[in-house]
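In the block that follows, a single chain appears as structure tokens, in the form predicted alone.
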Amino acid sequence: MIRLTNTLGGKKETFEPVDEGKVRMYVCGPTVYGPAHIGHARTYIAFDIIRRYFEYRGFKVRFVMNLTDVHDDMIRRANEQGITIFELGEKNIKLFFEDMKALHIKPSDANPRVTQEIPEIIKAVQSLMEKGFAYETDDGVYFEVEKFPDYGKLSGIGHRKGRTGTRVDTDKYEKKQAQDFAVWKKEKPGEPSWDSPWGKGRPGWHIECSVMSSRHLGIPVDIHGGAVDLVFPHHENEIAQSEAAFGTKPFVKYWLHTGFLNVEGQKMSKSLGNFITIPELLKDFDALAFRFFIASTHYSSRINFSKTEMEKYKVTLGKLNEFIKRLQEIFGGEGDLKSVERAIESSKKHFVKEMDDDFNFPNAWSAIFSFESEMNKLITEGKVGREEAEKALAFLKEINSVFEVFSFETQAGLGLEIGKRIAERETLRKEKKFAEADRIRDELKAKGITLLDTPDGVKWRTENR
């Protein structure tokens, strides 16, 4: 059973699927005028390893992320590199696809573009005006924020605090009242535009994902997450026009957010001089040191980005994948295969509990470090044999496809090659063929793999270990 805090009403409540078996998960993706940050990985990563949870748990998950490509930011970077919006969209898109791979982060099921979308928008606009929601200027179409009781709902900042709903520039054009967001912008010089009811323009900013989340998800969607500075405006105003639009409420049944990322303490910014590109972070650390780092971190807390902390989890990564490398290079022996059991169901177990516990990223890799204690303890006491390691791994293979922090590759195919002709060796000195025997073991050692005749059966290590 699992439980999460949704950020509506931020109280801590059990997961309960619009449809059984099935995960609608919508995540608001960038804005692509430019490279995507540090920023955004950390939240994408985050709901990567939540998504893979559920997946993991047995749910069937279809991941919507969107990409917003017509955007006052785009077209200010757009204009000021002397290229279209289409043509910034594309390279960006590219680029940001690029990161994610980078990042291990799996694909989406779908990644719809605002510049695709837009008779669907315009239907939207169409459906608030007919509803008595919104209204035209000379500017543009307005939703009425006083129209919607509900509204403030989810940030708590309502419609009498006098905050404006938008993140871009304060529109100027006879709008009732300070709070009311456009959802429909009219032509302006130097922009791209669509034709509608009302004239040449574009979308606002928010009405964007109401539609794009409807049209790939279906109303209500089980989970939309994106980051906490997207709770105000930009998901309070997604609620009010989703639900005066459609008529169906909820039109999500969870919220949930991640917390601010911060560099060496400060908030990222280009004036400080301390914002990070994804491409800037990956020349410098390992993607998956990165998402280790990430994964041991609350989703929902503040976390600190420093090349200090950095190298703490690129060493404590390092050793939970030397203790990958000593199962992987147990090749025979007999072990007590009872006993490595019961260390698996029991991390697992744990492991589980605070998955559960609104995915309790750091409190779950407690069971991970105390079955890597655990197995030490049994491999020094001669209790983990080849049939023993090959679990211990499986269920590594298991907590990885959540986390996806692991390199199991970097030895396995040297360990299969390895593990060969240490069988051949066996078979040998069995068949009192030592000298052919020896000559595997010195084959080896000129490649710089040591054989150590232990108890608990033959290992082997490379001389740069």
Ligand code: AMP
Given for the second form:
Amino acid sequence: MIRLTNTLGGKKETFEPVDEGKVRMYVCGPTVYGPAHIGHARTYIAFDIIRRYFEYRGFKVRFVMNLTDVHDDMIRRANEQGITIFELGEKNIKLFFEDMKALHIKPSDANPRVTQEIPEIIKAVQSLMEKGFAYETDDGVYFEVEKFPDYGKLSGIGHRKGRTGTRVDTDKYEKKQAQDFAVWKKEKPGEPSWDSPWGKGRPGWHIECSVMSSRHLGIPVDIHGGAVDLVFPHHENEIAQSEAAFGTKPFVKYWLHTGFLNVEGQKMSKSLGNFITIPELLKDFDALAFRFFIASTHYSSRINFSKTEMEKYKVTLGKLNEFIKRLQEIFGGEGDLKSVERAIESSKKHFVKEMDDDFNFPNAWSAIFSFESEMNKLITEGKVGREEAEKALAFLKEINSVFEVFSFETQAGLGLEIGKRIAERETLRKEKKFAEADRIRDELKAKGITLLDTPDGVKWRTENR
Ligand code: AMP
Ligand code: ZN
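Okay, that's the form predicted alone, but what's the structure of the form predicted together with the named molecule?
First the chain shown before, then all remaining chains and molecules of the complex.
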């Protein structure tokens, strides 16, 4: 039974999906006006782990992330670069997918783009107009917040009376209240636009997620996520316009929000020049070490990126990988299967208990660390043979299907291959075919793998270790 903290209501709730055994998950994607940064990486890795955990628990997940390719920032940046927003979007979306892949984030099942959803967005705006939730002004179509009594239920920031400012030009028809927000923006010179019942224009920001989420996942979705900065106004507005336009409540069952990532104690911002893009990060740190850093912090906690912190996580992950390698190097011997199975069972239970409890990443890691020390103890006691080592490795693979941080596959592949050669060499030595046995050792040596004959059996080292 998974429990999670729903931002709507602020309480821990038991997860009950709309469709048994399935999870419909929507995460607000990036505005693709520039390269993605490590703040995006934080949020998307955290949701990747949550998604993987649902899969680990047997749910079938459908995961959708939108790409905001029409936006004020897009228009500004495209103009600066002398290209269209379409060219700018194309370029950055390609980079975004590369970055997500480099970070081992599972691909989404769909990545709808605003530019490809305009007719649907217009339909939603029309529906708001027909139902009396929106009105037209000189510069756009606005959602009238006052008409939606539930406004504020997510963020606690409810109805606020207040005019837009002093009305200078009395002939101009402006928005009624400052809190009203644009669902359609009428064309300004030099801006991309589409035909609509209100003349040429483009969608407001919030409406896109209402439309894409309902179109690609239905209503309600189980989980709608983003970082905490989106709670207000973005998600508050999404609720208002979706529940108003589609007439179905709720629009989302569980709202999940990740904490913000700061860099060396400061908010990332253009003025401070402390933006770290994902390729910049990956020049200094391994993607898996960064994932480990994110995976070690509660998804909802604020997180501070610093190079010194990262170094620590790198070292700790290195030790865990050493532990994996230690298991992979056990090629023979009798062990105590019962003890190892007991260690696995209790660690698994601990891991699941913590992850079921609002995806408590850091506590889940304590289950893994105690497994490591328990196993190391059993190894020292001579209770781990090949069979036991394989069981332990299979368990760590299971964990890794959720966190995806261990350098497992390459080592396992290598370990298996070397293990086979070592076993062959041992047989030859038993048969006193020493020349042939030495040939295997030399062959491995040529590949940079050194065999060490130790009292605990044969071990191997690669040269770069
Ligand atoms: P944006 O590209 O700014 O529209 O943001 C896309 C997603 O990344 C949203 O879910 C944001 O909340 C999230 N996000 C942006 N900046 C950060 C950050 N510094 N830390 C964590 N999440 C972020
Ligand atoms: Zn959104």
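Numbering follows the first chain given and starts at 1. Everything numeric in this text was worked out from a predicted model, so none of it was measured. Just so we're on the same page, rigid core means the largest C-alpha set that superposes within 1.5 Å between forms.
J.: Core superposed first: is there a CA shift of 2 Å or greater at G448 between these two forms?
T.: For G448, whose C-alpha is compared between these two forms after core superposition, the shift is 2 Å or more.
J.: Would R429 count as moving between these two forms, using a Cα shift of 2 angstroms or more after superposing the core as the test?
T.: Shift at R429: 2 Å or more after core fit.
J.: Superpose on the rigid core, then tell me if the C-alpha of R57 is displaced by 2 angstroms or more between these two forms.
T.: No; R57 is a residue whose C-alpha shifts by less than 2 Å between these two forms when the cores are overlaid.
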